[in-house]
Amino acid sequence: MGNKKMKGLAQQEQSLATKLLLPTFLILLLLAAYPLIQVFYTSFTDKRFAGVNKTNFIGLKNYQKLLSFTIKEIDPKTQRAIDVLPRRPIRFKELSRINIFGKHYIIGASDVEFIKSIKDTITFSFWSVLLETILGLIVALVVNSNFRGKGAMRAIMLVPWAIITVVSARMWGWMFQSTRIGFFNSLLSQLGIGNGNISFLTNEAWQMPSIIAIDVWKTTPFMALLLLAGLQVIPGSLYEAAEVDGAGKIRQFFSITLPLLKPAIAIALVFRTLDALRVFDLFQVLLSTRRFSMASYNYAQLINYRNMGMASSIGVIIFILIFGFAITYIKMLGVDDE
């Protein structure tokens, strides 16, 4: 009877908890789901934003669009791009050039923008994440330490990360100005580096360095303040004991803080990476349509062309690119082993 009793017991809690987190689902269900079908329906459309013309349905002529390559044999002395790439049902342009045993071949794209936006993103992802976990942790140990001040350089340090992008990013903009006017210009000027002029948001060479060393200035301060917390819950003990037996302060790190940051490192790189792939007010601020992200490139076909059925194909591609993304670092990290 008393077992009995307590099944009766733990169904009817079920059954309550199951009611009560129903309405949780169902809003979920409209907040997150229902935007997503509708922007994968109209991915497959024609649709113009703010457009008052019928929309057709046409399956998948805009991922075709975005994501048709070609490579064809090119003789650079007597031909052009022009010449050999198709030109129908799509037009393709050139992306770039290859020489493989001698023989020249040129690659095109049906959307060179596009496939651009995706090698500019990666590798503003991957240089300004790893350059911000090195500093960050750095800055992390050192204000983890003992001295004077702690309390006021926690304070101090978090400054650019709390700054509104689009204002730092115009702030950098005006620093990186192509004149003398500009701070870094006056400044390598009176080293005597350089001519005073140098483009750096102009010239596509300057161009990705001088907007990943912005986004380190700016994010540093937060992938500090996630190995920080880190840092915190490693028992001073482990460290006394290891004085005791004599290591050093390089054999410390490497054997003890290392090794128990490693849940904080992957936790803050998951967060940086997938964020830096969506990165989207520094290209558009300061580079507008002279380079894009993958965010910005969506906003301008939206927004700029007025393409809504592009721009839907445009998101799910960035979806996908980042949920596989995701699911695959997270499993190489072993995050969800910690």
Second form
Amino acid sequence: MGNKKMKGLAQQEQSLATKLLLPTFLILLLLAAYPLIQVFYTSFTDKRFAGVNKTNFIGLKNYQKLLSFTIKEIDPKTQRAIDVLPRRPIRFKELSRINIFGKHYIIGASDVEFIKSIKDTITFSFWSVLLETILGLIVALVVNSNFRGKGAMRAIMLVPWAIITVVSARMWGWMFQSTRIGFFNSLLSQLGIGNGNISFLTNEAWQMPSIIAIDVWKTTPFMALLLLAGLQVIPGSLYEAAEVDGAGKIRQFFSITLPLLKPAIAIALVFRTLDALRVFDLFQVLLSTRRFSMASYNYAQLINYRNMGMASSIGVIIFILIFGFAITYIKMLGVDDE
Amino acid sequence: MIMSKKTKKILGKVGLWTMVILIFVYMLFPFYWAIISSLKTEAQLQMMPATFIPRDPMTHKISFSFKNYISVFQNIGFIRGLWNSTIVATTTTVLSLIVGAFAAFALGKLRFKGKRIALYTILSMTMFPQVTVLTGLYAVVNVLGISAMPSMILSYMIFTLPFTTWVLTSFFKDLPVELMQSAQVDGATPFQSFKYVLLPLTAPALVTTGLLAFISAWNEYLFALTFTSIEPTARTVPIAIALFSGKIARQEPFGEIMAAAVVVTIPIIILVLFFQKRIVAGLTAGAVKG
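Complement to the form predicted on its own: the form predicted together with the partner chain:
Time for the whole complex; same chain goes first.
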């Protein structure tokens, strides 16, 4: 009798679970599965965004246009980029030049902007994740130690994170003004560095460091929060034991804190890297079409140029790239060990 | 050199407090700069070098101006953006909590086949690049013929729903099994024990998770920008601020932008400060326990 009741309950649970999960899966199917298939298909077409023209199936042409590049030798004295780079069937433009043992080479790509956006996005992700991991760790360690007002400090540390990304972009954009109206130029010129007219957001050399600085400020709290959570799991008795054994603070950090914090760091790294690779708001608001991230280039192709087919191919490429990163990362860091 | 224990302790204290002050300044300074900029007049904003406190350009005496705030509150686009954002973020949050709580209860407390797969499918959604689905999502919305506001609500669930489900699942898991068993002994069906016993107990978790989902929906930019590109009246706050361009086209109204920035940030900061302890707990449960 009791057994029968248990069986009934199990069945009841099974069917209830199905019913309860149904809405979630329907929504995710509609929002993710269908669009993904649609994007994949559209990427092989020349579909226009909000266009009336007939859509044609064009195979791999979008991908070819996005990813083709070539290396040619060039004599910088007599030749121009246009003389050496192929123009048919697709036109190649200059991406960069290299010099190996006195021989000059030119790298051409058929979509220079896209290749640059990949490079810029990866550079951006690398530096901002590295810096915010270090800063986040410092903040977490400080906030985790004992001092009066640490509760207040823990709350304050969340402020940058609570600010809308677009808003923080505008705030920093204002501080990065290209004259001494802006905070940074004012400060630097008072310190005697620079001429007070550094154009942080229009000068190509300054764009990347500026954007990275904004992102690091905005997301360090999130990193610190995840690491703080990890720190609080480490039992205090370990430190007491180390103290008794005469290990100094630095020694304690490297032989207790860091190894035990590894899982938390790994998870935070994965989260943040994937996020950074998708960066959109910052680039769109502050650099618009002057410089692209992969996502903002995708957006420009879709909305500004109405190349829906091309935009879809970019989406697929980003998806594959990020997926690849996620897998390697998780394997490398052993996140799924547990 | 051998330091006495006392000097070492004092040095440690000094070091710690230096760090605390540095972090404090680093975290808050940009927001402080936005506040003082919002209180400056056009002439004060153009002063070189920039002043740390709004000062009169002629006499250099401290002088504040609330002109920017007045014009921000007279800006219809901004007010409408606030209203739109509130509706979109609130609806998204409520829907994600309801749907997410159902799924989380199933995943956290019920025994059924295919649980692992279900959990991982939902988790994998959080790793999704939003841009990838942008074009496809746009097509879905077009086919269904829904307008900008519901499109945003629906599309935001792509990131809020996996998140709420994920975090709530770990909360449900942590509730003692005996609670459900005793309810069942009393003759309650599993759904009844969920509705009357477990759900009320997760109320605090629902609030925290809801807050985090609300912030991410309030923050969203990419989908909003796309879906409102042909329907400007549906613009949300992030879009309104990004496109801020005062009454006169000749230059960007930075004072007003900063005032708008302060206006939208303060409620969120108050919310975050109020819930900060819970946020730490919520993220710990979701992220580290996984």
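Take the two forms, find the largest set of C-alpha atoms that superpose within 1.5 Å, and that set is the rigid core. Residue numbers count along the first chain shown, from 1. Nothing here was measured: the structure is a model prediction, and the numbers come from that model.
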Task: Post core alignment: I327 C-alpha displaced by 2 Å or more between the two forms - done: no
